[in-house]
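The chain below stands alone and is given as structure tokens, in the form predicted alone.
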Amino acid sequence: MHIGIVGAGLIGVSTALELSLRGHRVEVFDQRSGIAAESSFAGAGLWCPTVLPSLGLHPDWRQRAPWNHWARRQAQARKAPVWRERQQTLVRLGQQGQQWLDALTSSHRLEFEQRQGWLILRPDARSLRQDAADTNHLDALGLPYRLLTPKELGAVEPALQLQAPPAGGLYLPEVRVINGRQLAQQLRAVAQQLGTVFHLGTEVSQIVAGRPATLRWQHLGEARSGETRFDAVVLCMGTASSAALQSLGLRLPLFARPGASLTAPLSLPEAMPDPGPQGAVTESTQGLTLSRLGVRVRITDPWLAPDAQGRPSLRAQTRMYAALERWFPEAGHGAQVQAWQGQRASLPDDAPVLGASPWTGVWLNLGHGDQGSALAGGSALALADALQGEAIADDLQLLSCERWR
């Protein structure tokens, strides 16, 4: 089949690669000049297929009017019995995605920054009570974890230093920490070797469903436009999906979750023990995460609202970098810090839309929120199976867009 993909983030590139591996002719369109330039660019990189109850809501959403409606819908969705079943489906996709990536890494010698282990710090007794909800959730999904006392924190993060002793921590030893953009670049190179064509700097202006489905596009840097017909079109557009879907007649409750990060080089003296985080460390009350990426560290604020300049404000950067200085005081030196700000497309039930759309020839793989890294490979496999008409697991119906119609 000749397949068009709209969106060149980690989800879109993974989907393109899997379809190319199966012998399909694939073309990818993205309005940005590079791949993984939006939500995949500089996130925390946590390979965790499910959202932890203690970290899924804005820390002070009750005081922030813009979050209220969406947060209430999210809270209602989590009370539905099917919510846990949907999360179990995501765990299965995450496990399949890990196997998919491990096989690709071995066969194509992929090289990208990755670590393992995620520590969620509980700074006080009140936050420690959140352990019950998180551990019940992890037990139900069969995901391994350890509850750590303050004295045990150093066993997983030897360089961690805190001025006030924390109450404890929740440790997820199998969660990977990856450089999502670097991985997307590696996957793109493999896809191109298999014949995938990437049309970057190209905006898709219209999607026409049918057999064939048609993409009308315009190259943003040149006075060049056209249309291409495909046997199928897959939308992997993230936050940009809303307008395209509305033009086709489907309104998904996609929420553009803001976020920001700083990425800084680590000071790594040869004669000293490693002074930085070994995996990822999250402070549960504020949501700030420090992720280890090779010889750098990334500080992520998953809820920082957009700034007019398209990057975190100086005040926000100071607050974020201060977390590194507090937790790992010997690790950073403040030079060459890369600031990023963007959005992730999320749905109120903490799960993506995956599979056929209501329109002939149009397929959906979007709305992964913070779980995009963990679900990219598994979602690509499931989407490719469905496109080819193969038998798919019954639980994938839980991710259908029909739940929002």
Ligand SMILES: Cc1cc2nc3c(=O)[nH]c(=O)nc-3n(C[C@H](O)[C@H](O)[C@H](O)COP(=O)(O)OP(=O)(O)OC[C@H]3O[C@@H](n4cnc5c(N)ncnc54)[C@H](O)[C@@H]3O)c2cc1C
Given for the second form:
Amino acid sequence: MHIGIVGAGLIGVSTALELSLRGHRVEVFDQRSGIAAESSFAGAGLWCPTVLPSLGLHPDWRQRAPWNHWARRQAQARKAPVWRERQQTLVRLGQQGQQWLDALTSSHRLEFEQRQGWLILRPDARSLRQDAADTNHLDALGLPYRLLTPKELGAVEPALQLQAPPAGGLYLPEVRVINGRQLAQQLRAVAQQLGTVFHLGTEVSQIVAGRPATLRWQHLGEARSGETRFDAVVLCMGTASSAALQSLGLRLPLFARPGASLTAPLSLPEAMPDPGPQGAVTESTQGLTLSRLGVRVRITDPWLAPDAQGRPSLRAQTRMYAALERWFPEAGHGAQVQAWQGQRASLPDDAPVLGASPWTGVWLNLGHGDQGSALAGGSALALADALQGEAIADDLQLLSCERWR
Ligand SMILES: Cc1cc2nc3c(=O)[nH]c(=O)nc-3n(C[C@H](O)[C@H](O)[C@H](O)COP(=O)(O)OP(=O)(O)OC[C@H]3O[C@@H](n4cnc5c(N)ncnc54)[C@H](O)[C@@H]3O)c2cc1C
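How about the form predicted in complex with the ligand, since we already have the form predicted alone?
And the full complex, kicking off with our chain again.
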């Protein structure tokens, strides 16, 4: 089949690669001049296929519009019994995605920054009470974890500052920490070797469903436009999906949730003992995550409101950097810090829309929220199966866009 993909974030690139591996002729369009330039650019890199209840909406945001509206919808969705079933499906996709990535890593010698282990720190006794909600959820999904006493924290994160020790920690040993943009670049290179064509700097201005399905596009730098017909098109448009689907007549409650990160070189990365986090560490009260990426460390604030300047304000950066100094005082030196702010497309039930759309020839792989990295491979596999008309697992119905119609 000749397949067009709109969006070259981690989801679009993974989908393109899987379809190319199956012998399809694939073309990918992205309005940005490089791949993974929007949501997939600089997130925390956690490969956890499910949300943890304790790391939901920051308490401050629950009072403010439009977040309070979002929080209400999310809380309502989480009460439905099907919510857990859907999370189970995501765990399955996450596991398949990891196997997919491991196989590709060894067959194509992929090289990208990767660590393992996620520690959720409970700074005080009050936050420790949140363990129950998280462990109930992890037990129900069969995901491994360990509850750590303050004394045990140093065994998983040797450089963690323990002079004023946190009350405890929840450790997820199997969660990977991956540089998503670097991975997307590697996957793209393989897809290109297999013949996938990437049209970068090219905005898709119209999607016309049908057999064939048509993408009307415009090259932004060269004032060149055209249209291409495909046997099928897959929309992986991140936060722009909402407007695109609305123009086709489908209103999804997609919400562009903002966040930000700082990425800094580690001071003395070759020092013994290593001064930085070994995997990822999240401070549960603030939600800030410190992730190890090669010889750098990334501090992510999952709830920072967008700043008009397109990067987190100095005040916000200082607050984020303070978390690094608090927990890994020897790790940073404040130089050459890269600041980023971004958004991710999230749905209130914490799950993506994956599979057929109501229109002939148009397929959807979007709305992955905070699980986009963890679900990229599994979503690509499921989408490719469905698009080829293969028998798909019953539980994938839970991710259909029909749930919002
Ligand atoms: C602060 C923050 C932290 C995060 N942390 C994590 C984490 O720890 N773990 C995790 O799994 N996920 C995390 N995420 C979420 C994760 O980054 C996203 O789920 C994932 O990147 C989504 O990938 P995507 O390909 O769907 O979207 P994107 O990467 O946004 O890609 C969509 C692409 O579509 C293109 N596009 C849109 N419209 C058009 C058009 N009309 N024509 C052409 N191109 C178009 C855009 O240019 C863009 O490149 C985080 C996100 C943020 C913002």
